[in-house]
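Just one chain follows, in the form predicted alone, and it is written as structure tokens.
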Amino acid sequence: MKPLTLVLSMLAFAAVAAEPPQPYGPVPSERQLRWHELQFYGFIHFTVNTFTDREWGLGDEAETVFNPTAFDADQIVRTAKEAGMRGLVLTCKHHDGFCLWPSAFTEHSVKNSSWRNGRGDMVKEISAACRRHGLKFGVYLSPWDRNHKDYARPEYIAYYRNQLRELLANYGEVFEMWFDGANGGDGYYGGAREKRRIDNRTYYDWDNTWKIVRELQPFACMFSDGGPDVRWVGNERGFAGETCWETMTREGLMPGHADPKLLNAGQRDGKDWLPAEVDVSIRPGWFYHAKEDAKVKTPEQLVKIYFESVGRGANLILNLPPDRRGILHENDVQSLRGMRRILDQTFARNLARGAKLTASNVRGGDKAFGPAKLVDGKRTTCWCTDDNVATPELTLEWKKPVPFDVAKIAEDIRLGQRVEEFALDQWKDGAWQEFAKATSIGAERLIRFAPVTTAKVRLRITKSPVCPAISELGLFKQP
């Protein structure tokens, strides 16, 4: 190409290249974007409760009771990976105060257990297995401690922070730090055996406790009722709200103090990016109980949970409690495999990739924001319209009718959560007929509906304060 022709070509390209839209409202931090990408991971609840058949330990359990006879970190982590999980969060210390690592600050830990003759470190073994299998590793450290003599006194906060430093400094990268809201009540408390209450707004001095996490694990997202990075979804039954905004106002929120209904839906006008995490157990309880072996959630129940959590813009953390052997029970493994099989078959083929895509508007007429970006498999590209076009339409057309019963749509959340309502239509009997509609989209929206067979589908953005930025669109058929 001659120099003059090349210059003219570059000038022409520059003339049509469009700028992306300005972000709308709060946007996720880099650590939150990394968290969103995970979508689905596991929880491991394992402690003395597993051997005493309790859900909440009293704090007076003998360390020797903890003795898994065939502990296998690889079996646990491998099963989680096969289920499609991208990480595991380990309950390193639950409310009973027993520590799964040989903490230098207490005798109430694995170093005085029967397991490995007191020389074991379960945090080390699980975190190492996660690295071997390519999963992220996360930490749960209960703020409440029914064993420690100083709980509810100022001295306990120093103890808690020392243990937090042990976990965050010695076991590699941590993707999530889990703080829950159970605080105070009856306990052993070093032999006092009494009820102790604390003010959960002030006792833990959360701002300074959180600073330790930021210092030692800058990319770890912190979970609690009020974040600061990820919020509780408000229930332990496995669903986010039908409308679930990624945004909330954090002011006034903290671990153990929040409105469950508000957490479940979020706030459209929230001032902070504070997405929801759905925590639910594969069994009725969070710890293993033999009497629940026949009550493991079925593959179909787990798929429903997936659609009502990940499919509503949240992340799903599914609890997998090891049994007294120290492995995941066969019933749990079978159910996880069944769930994965259904999900893999459902999302094996995106029918939208075989369609001709036509948009009513493309930002600046630039292909960089054209409808082809919806099916390029990249969350960082998007179909976007001009600033003055907030309710555009997009049509998918096939050469012959195709059957489907699941739709997926996602926003480029780097630009905020923009769309408030949308609808899907099929071309039937010479006219458009609506077959699905929903509200919030966010990181991902999945919708299941009665089977549709058609040669044309229309996506309508029906309510949005600004131009949409849609990164993904998919149509799928369940097995």
Contents of the next structure:
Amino acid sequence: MKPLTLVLSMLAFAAVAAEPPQPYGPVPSERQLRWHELQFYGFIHFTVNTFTDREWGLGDEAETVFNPTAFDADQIVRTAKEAGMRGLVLTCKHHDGFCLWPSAFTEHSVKNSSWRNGRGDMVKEISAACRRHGLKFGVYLSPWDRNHKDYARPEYIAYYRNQLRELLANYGEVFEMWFDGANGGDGYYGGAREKRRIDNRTYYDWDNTWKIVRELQPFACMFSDGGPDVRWVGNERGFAGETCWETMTREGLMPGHADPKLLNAGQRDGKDWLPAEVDVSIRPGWFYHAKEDAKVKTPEQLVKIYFESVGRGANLILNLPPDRRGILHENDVQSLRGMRRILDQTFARNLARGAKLTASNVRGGDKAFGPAKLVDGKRTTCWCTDDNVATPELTLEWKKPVPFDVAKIAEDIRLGQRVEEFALDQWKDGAWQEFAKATSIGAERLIRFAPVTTAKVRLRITKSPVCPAISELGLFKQP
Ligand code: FUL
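Form predicted alone already given; the form predicted together with ligand FUL follows:
What follows is the whole complex; the chain from before opens it.
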């Protein structure tokens, strides 16, 4: 090609290349985008409670009670990985105040336990195993401390921050910092054995504590009842709202202050990108109790939780409590395997990939925003329409009828949460018939419905304030 022709053809190409639409409403930060990619990770609750058979330790437990007989970080992390988890958050210190690492600021830690003759560091072992197996590592450090003599006084805040620094500076990258909302009450408190109340709006001075996290781990998302990066979903039973917005207004929210209903649904007109995290345990309790060995959630229950958390635009943090050996119990391992098998079989084949896709509108007529982007497996490309087309349609056609009972749809969340309602129809007996509909999409929406067999499906975006930007579409058949 002659230089002039080359330039002209480049100009011609530039003329048809459409620009992406303007983002709508709040958008995720870089650290939130990284967090959204994880979708599913584990929680590890382990402390003296495992050995005293409690859920909330009083703070007066002797360090020597902590003595796992066969602790194996690799068994825990490998099991999590095989279950499809992309990270683990460890209770480095729960409400009882016992530290799983040899903190320089207290004697109440593994260094005075019999485990590894007091030379062990569980935070180090779990975080290192996470790195070995390619999982992210996260930290839970309970603000409430029933062991510390200064709890409820200003001195304790300095102690809490010192520990936060230890954990965030010495154990590599941290993807999430978990701030629990349970606060104050009776406890050991250095021997005082009394009830201590705090005003949780002022006592912790969260703004200054959060600064430490930003300084030491700029990409760690902070979780609490009110963010600042990730919000609690408002229950510990494993479900986000049927409508669950990624947005909510942060102002006035704080750890320990929550309206569970609001957190469960989010706010369509919320001023901040504040996605939900669904925390739930594989057993009734957060810590291991032998009496719950027969109460481990079944694979089917775990799959339901997955659909109602990840499938509603939230992330799922599933708790796996190590037993007194310091490994995950056989029953838990089995359930996780069963869950993984069902999910793998369900999502093995995306039927939308083999379909002919036709959109009622494509932004600027540009292939870069065409329907093929729905099945390219990339969250950063999308089918997008012209600015004035907010409720487009898309059809999928197969040569022969295909059976399916699960749909998956995702938005390009870098452009904000746009769609408010959508529906799916099948071509049956010479007419379109609706078989599924839903509201919020966000990072991901999964819907299960009675099996459909058809050669033609239609996606209708039925309500959206602006043109949609749909990044993924899938149809699947459960085993
Ligand atoms: C709650 C705590 O009180 C539970 O013990 C557990 O750690 C759960 C994840 O958060 O607020």
